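One chain follows as structure tokens, the form predicted on its own.
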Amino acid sequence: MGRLSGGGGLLTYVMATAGLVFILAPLVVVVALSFSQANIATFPPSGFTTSWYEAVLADDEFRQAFLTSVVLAFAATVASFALGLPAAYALDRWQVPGARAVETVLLSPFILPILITGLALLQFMAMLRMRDASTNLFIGHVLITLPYLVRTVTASLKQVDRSLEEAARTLGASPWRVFRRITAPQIAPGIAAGCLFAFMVSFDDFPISFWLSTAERMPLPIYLQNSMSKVFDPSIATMSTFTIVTGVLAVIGLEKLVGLRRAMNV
């Protein structure tokens, strides 16, 4: 019995490694090509060299769209929190009318295509006559990025132990002390998480940022598509780097701040 263990856990172990090498090898393609000395984005890469971040990072036109995806991502964020965590607390403790149904259309981006949804709302915009690229991207990121609080936050909720609330309330505390000083400790890592899902599929959105983005407004993602159709050479590899870098320090930061274990155990 315990030969069988130690091989099914060899084997469980031989697998990650294997899909760790699968999802991480693309990525340390794309950062070694932003060093290549050659003129043309080849693998393996040619000589060492830095000067693609010199180039890029002088790239006034990379710059604004790096600094737009940013803003973007983080105002996303920000605005999905303060919708997505009051919604997940209404539709987990308090007695909605058609509960189910605003749990569902809350959770739509979910499972409509996003490039569908990304046409409808430029039809609904232009239908408006909203033409801030601004506004229009603004609405467009949290509606993709609500659903990750609310799904995140509705989990941690669940498993909430609520004999501390009620402790809590027998001694006389008010509901928002309830909240802040019991609920709230034990949903952080939801928040977090949701928080930090939302920050990276804003940055990284490409659908929804082609059909509502101008030349003027444009994020990254829309940016280093329209290099490529240029020329392929190792500055695509090198902005795409920073996005690498960007995802990674998000990380990071979620780790610093409540624990990535704890967040991803939602």
Second form
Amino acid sequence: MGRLSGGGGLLTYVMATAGLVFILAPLVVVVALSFSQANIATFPPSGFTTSWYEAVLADDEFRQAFLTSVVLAFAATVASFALGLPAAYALDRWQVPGARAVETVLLSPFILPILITGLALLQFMAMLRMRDASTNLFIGHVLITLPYLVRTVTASLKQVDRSLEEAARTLGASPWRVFRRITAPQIAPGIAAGCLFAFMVSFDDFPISFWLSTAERMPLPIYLQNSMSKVFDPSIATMSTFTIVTGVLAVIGLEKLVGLRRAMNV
Amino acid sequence: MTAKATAAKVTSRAADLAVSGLTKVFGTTIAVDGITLRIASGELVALLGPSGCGKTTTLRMIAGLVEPTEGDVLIGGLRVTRTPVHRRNIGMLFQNYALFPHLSVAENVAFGLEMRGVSKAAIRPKVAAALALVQLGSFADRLPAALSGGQQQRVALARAIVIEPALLLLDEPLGALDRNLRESMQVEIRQIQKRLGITAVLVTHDQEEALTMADRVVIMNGGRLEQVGTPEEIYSRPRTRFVASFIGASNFLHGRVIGHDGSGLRIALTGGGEACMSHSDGETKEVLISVRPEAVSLAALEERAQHGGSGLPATVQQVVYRGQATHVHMTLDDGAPLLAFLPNRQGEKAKEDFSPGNRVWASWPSSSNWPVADG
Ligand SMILES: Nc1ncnc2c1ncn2[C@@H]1O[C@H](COP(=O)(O)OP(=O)(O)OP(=O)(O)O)[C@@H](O)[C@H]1O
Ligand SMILES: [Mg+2]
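Counterpart to the form predicted on its own, namely the form predicted in complex with the partner chain:
Below is the entire complex, every chain and molecule, led by the chain shown above.
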């Protein structure tokens, strides 16, 4: 890596720092508030207490919502992996007719307003008399997480040196073994990045869950929003801190697994 | 290294190769146009030709990586045209080495054996023997990224031959290496190929590489075979103008047959002067003669009588000192170019007589006249 120097270098550092401040400062504020002794969430926080954490952890509804979100995000990620990996491979490697059209449809949740997608989905499910909120949420979330896997896996497939696969084939590897032994290790970082995105997108999702959740099946972002409209005390900040920590843990997990820089292709 | 490892030997199960009417059409381009060729077991044949003439496509059809539009591939007498790549038992070397970056050198070499279901215990000595053959025994545990280009290609060679392929295919394997290394690798690959008796097809656009390494050279042009022969045949008896100019440099002289004498045909050259030719392919009145520049010697115009054989007057345009030889670029009286390579022998007087603008008599032994088809 070359060192940045000169005017351009300075500008880059200033912008990177500004970017970091704008991203990190609100998170720091939220975490700071979660330890505040005041009864309403105002900044700067006053005093220090962990009582909000005790209260939140004792809250059954919060635990239920957190668990719902984790399970939902995990399931959506697994399903996106199971569907997205073969889809991306087929789109990139086989000359399937209409591959471009299929790719556009798969990636359309990136472009369409998710709130509208959610509403459409709700009407569609009502029409089909699908009443199980868990199933509906799962389907809705897979719809928005799948594009992340398709996108990252397709991108990493395009980077694989095709002569590696050809060399493996000449050495006697069947197509499946070429994939298992040669292609998969090359695209593993991309798969991991896609899974991380999928998990976080689902865990963080509001607009889809907004339409598809019920009082019994309520993911964390919806529960947070509901609580916020009732009271605005530091427990909101505490619950948010749990979300932040989950995200950080996922990133650390990815870093440990494949190395984040490799996964993000930087 | 264990005693067992040193005892293992790399062997080969080479087979002969035949392709017939091999054709590949991409959309509207005919990349390969009806190639028929037989390669004997243990022979190394080089496919040589300008960029885009279809060498790689031909090789990839033999490998099974590209499906032929028409024609057949037979390995060891068996038709494999529709056999998938992984069942053809072929070793292949790529220009960019194509080593698996996530596997160590030893794991790379072991890959093909593993795919064949060879037991772990049997793999180890074979891998060691193959690495020893390419002199990389001590590099077994390294990752490919920690090797130089030449070392990487040697690993790729070990990986390809350890499976005892029926056929070794090489697509510009040394194209990415610098000149000196390329030359030593040419010799090394050739030695190993000969020692193991592997049938091999080498694609290259480097004529020296083809002449150095191959038993026979196949000259391709525009998807077709132009000429097939030993390096010596291709160089001294080119069939067409294309071959004569592609392999080495050549002068081309147009002429008309004006008669016969005891030693052969007498030909009047279009640029003035006369030539004799013993080899001729029939009764052609108009002929195109190829003369290698190293056959041409120069003299002052007044001394023309002392120089027999074939010859004609020329005007010197440019004299270029090139170390081993001095290249004299001339034009004939009809405007056609003529090139002479004059060897620079130690202690000999420099050719200062020949400077731009001088009129000279260019002559060469009549045995250097070679008729070519104007293609
Ligand atoms: N996959 C492909 N699709 C379309 N055209 C192709 C494809 N592969 C090769 N061609 C065309 O076929 C012709 C022969 O290509 P090929 O790669 O066999 O040439 P080559 O002799 O190996 O050239 P080089 O010395 O540059 O490697 C070229 O005109 C090329 O553009
Ligand atoms: Mg090529």
